[in-house]
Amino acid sequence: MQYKAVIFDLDGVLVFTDKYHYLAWKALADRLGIEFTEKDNDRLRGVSREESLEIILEKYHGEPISEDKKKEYLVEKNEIYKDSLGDMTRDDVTEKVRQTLSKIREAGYRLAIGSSSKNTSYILERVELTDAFDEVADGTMITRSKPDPEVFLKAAQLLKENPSDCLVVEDADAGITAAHAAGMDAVAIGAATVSGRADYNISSFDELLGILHA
């Protein structure tokens, strides 16, 4: 096999929590008198919570905000977001995704999550997908978010695999950059296909099987 392991981003690849992130950030932005649209939300894909707040504050025109206050805002946003995640169920992951993950594992590949989200474990539990992965590397284990390769290198370390033997599946261009910086090939799905920078592009999750079986 060309690869020994597959590392998946979570949001936008396996589950879709964009709407929950958007509504949580918008609630905070509205309270601060900041215009925040779905187009603005697109800029937050694949970046850390802290970086996301700085992007939102680009439109802020009030009194200077202290670092301590920013930390309070981050906690506030995350509480709103986590409350909404409580509505997620097994149905938030398609059968196509579940069956494809199962077939990849049956073919002998090891599977891991490589996500900057600090809510990764909670989301996996809500959608009943925890047992699908051998390892989980997430935002609680890293200090630098994508496009830094840290989370993917952490996933490879947990899997005990060489980075060059790992294939990354991503929906964000920052994730493609991170994968390549880690020395890994990358599969783009969704928005990440636009740049053409990935090693492979797929339009449907199960097309991943064709790449791995080639």
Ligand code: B16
The other form holds:
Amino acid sequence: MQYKAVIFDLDGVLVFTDKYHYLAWKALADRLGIEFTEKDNDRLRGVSREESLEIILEKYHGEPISEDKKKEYLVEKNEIYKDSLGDMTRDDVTEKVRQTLSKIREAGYRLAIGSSSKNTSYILERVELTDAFDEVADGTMITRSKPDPEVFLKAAQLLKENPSDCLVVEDADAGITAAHAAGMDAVAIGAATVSGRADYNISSFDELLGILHA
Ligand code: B16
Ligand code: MG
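To complete the pair, please output the form predicted together with the ligand; the form predicted alone was given just before.
Starting with the chain above, the whole complex follows.
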């Protein structure tokens, strides 16, 4: 086998919480009179909450905002976001994703999550996916988010695998950069396929089975 383990990004790969991130940031941006489109939202994929706020504030031209105020905005955004997550259920993960994950595991690969989100554990519980993974590396365990490789190196460390034996699955350009910086090959799905920078592009999650001969 070319790889021993597969590290999955969460938002945009396994679950589509990106729409909830967008709506929560949009609510905050509207209140502050900042223009924020779905295209702007694409720049936030895989990026930490704090860095996302800085990107949104690039279009803010009012009085300087204190660090304390920024912290309040981060809390406000996360409260709106978590309200949406509360409505998620098992049905928010497709059968195709569940079956593909099972088949990959049955073929002998070890599975981990590598997500920038500090809400990872909560999301996995909501959609009943916690048991599908051997290890979880997330935003609560790192100091630098994607495109830095830290979260993927943390996942490899938890899995006790060499980075070069791990394959990353990502929807964010920042995630493809992070995987390569970690010394890992990367599969792009969704938005990350556009740049053509990944080692593989897939348009359907079950195409992973072909790449992994699972
Ligand atoms: P949170 P991923 C990322 O998740 C999202 O893509 C990104 O939009 C978000 O800002 C980041 O998590 C932090 O999320 O506010 O929940 O800590 O794609 O790395 O699974
Ligand atoms: Mg993602």
